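Given next, in structure tokens, is a single chain: the form predicted alone.
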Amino acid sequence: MPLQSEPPNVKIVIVGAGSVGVTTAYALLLSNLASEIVLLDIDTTRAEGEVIDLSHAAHFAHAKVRVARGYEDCAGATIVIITAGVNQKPGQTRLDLVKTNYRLFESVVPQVARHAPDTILLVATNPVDVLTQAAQDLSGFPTERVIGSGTAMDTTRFRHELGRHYRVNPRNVHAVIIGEHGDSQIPVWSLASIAGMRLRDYCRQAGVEYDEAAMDAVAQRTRGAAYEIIKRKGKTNYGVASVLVGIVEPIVKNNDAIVTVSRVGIYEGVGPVALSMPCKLNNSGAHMDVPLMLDDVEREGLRKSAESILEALNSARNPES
């Protein structure tokens, strides 16, 4: 196997050495996007074991992997990925986790911000939209430098399901999920396309029926994918790790890729609140330069999604309510 080229001088800190954090570290190690990967976890013994194991997997990788001594090791990080938190259990919604994980962020985020004031925060902990807003509030960072993984995973699942239905490679499907990374997410049917054609036009050209019931089932499988995985194996980790690397890459490479990620804004008159829309990612963060041309149903869905997230956020901010 040929040696990979040297990675860029990029330090990435992952807060949380659970299954998502460690799988992300492994995916980053293989991606050659970072020269240094640091695991930070309250359980340093576990983190040390993971680092030793990761080091043994790094035969042809140039990145150094190590355990953080404390939050001071966030200093100089290009990106700090936060995966720490209570995991979603079978039958729980992501919003059910909000109060516990919000309290955790009150402890974690100010320490990261103090030691790494110029970093980009990438939030993966659920409920990711509420905690993206919390991370910005608690860090004081500009909007573009606090990014949630949001519906990037849902968009990947949506394209997978559409590709499977139409028997085309998901790379040739252009479709997005916006809004909450959760039950109020919105599939943007009005803009979904294959080979440059909207779905109804594609079906006409391909001589196949546009099946509304089948599309509803695609949306349902997309929305329920995490529940099905958690019911069977108790967690999700591989998909979200690959999505996190997919968010890190355009930031590190400064290549202006458009990804559906969560960031704080005003959506259909509701906010400030964090939810997902397509954003341009580069080395200064996430930028929402061009609003989507949504139809009336999608705009109303986005408004309701924003209200749902804002309600959960207010609940987390006022734990006695």
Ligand SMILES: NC(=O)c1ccc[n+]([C@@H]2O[C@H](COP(=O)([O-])OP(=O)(O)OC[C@H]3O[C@@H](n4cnc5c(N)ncnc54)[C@H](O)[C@@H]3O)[C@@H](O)[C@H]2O)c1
Given for the second form:
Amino acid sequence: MPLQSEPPNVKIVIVGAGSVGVTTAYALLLSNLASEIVLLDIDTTRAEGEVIDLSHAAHFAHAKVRVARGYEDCAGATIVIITAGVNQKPGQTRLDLVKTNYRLFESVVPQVARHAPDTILLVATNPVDVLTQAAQDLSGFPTERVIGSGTAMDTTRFRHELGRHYRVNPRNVHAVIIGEHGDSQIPVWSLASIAGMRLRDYCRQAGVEYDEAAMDAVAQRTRGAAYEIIKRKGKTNYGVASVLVGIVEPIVKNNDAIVTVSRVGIYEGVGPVALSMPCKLNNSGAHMDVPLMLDDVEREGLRKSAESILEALNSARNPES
Ligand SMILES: NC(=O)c1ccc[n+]([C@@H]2O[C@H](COP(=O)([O-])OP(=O)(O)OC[C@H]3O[C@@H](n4cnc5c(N)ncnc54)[C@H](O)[C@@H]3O)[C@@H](O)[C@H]2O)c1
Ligand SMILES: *[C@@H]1O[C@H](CO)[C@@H](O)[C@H](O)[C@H]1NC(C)=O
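Provide the structure of the form predicted together with the ligand, given the form predicted alone shown above.
All chains and molecules follow, beginning with the one already shown.
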């Protein structure tokens, strides 16, 4: 691997040096977006081991990688990525996961916010929408500075699946998944396009039938992708790490890229609640300047998605239920 030029003066802290955290650290290292990557984990021995290993990879890049001594090491971070938390275990309900990780955020987020009051929080821990909102509540940061990876992952998978179906490069497919990073997510069919043409127009021009059943299968594979991976390898890490780097990049480079990420807002009259919509990303965070144009079915789907996230959030906030 060739040595790259010096990265800009950017410090990124990753809270949670588990599978997602270290894969993200490695992807960040190779992306040359940061000059300093700091890992913070309650299991300091594990974090130390990962840092020694990563620092040998860092030899080929130009970033420093180190273990945090404590939350004071969040000071001066451009972005703090939170991947700490438990994964769903067999027999555990989604609600159990919400409560455990919500409690964890109550201990982590205020400490990050105290030491890095100007940072941007990037949440990956699941359920990511609920925890993005928890992170905003607990930090008191403005909504644009608390971002969840949300459906950036699902959007990537959606474009990948559409690209395969239509046999075009996914880069030339424009399509988004909005709402919950989970079962109530909404594929925005009304805006999906290839080469500037909506899918039905594209099919007409190509002289093929718009295949409704095939499109349902695409949406189903997108929604079910994580289950399929977890069924086989017990976790997901590479996709999410690349997506996190894809969110870090436009923030650090201040390049106004539009990425589908989760942030707190009012959606279809429901909220405040965090869910994903295409947002413009720059130095000051995630911005939703231009509302997305949706059809009635999509708006109804979005309203339902917002309500189901809010329900999960309320049960997590209430320790008695
Ligand atoms: N958003 C996504 O697309 C996406 C994809 C994959 C996984 N995830 C989520 O990311 C989270 C992490 O997954 P993983 O596979 O890396 O799990 P993991 O068990 O490998 O790592 C979790 C790490 O968090 C650490 N930790 C626990 N409590 C902590 C605390 N209070 N402070 C600091 N560190 C703490 C643990 O020591 C462990 O190293 C899970 O919630 C998972 O569901 C999200
Ligand atoms: C980022 O975008 C927002 C919304 O469009 C804008 O108000 C802000 O000035 C931009 N910030 C920077 C640093 O460019």
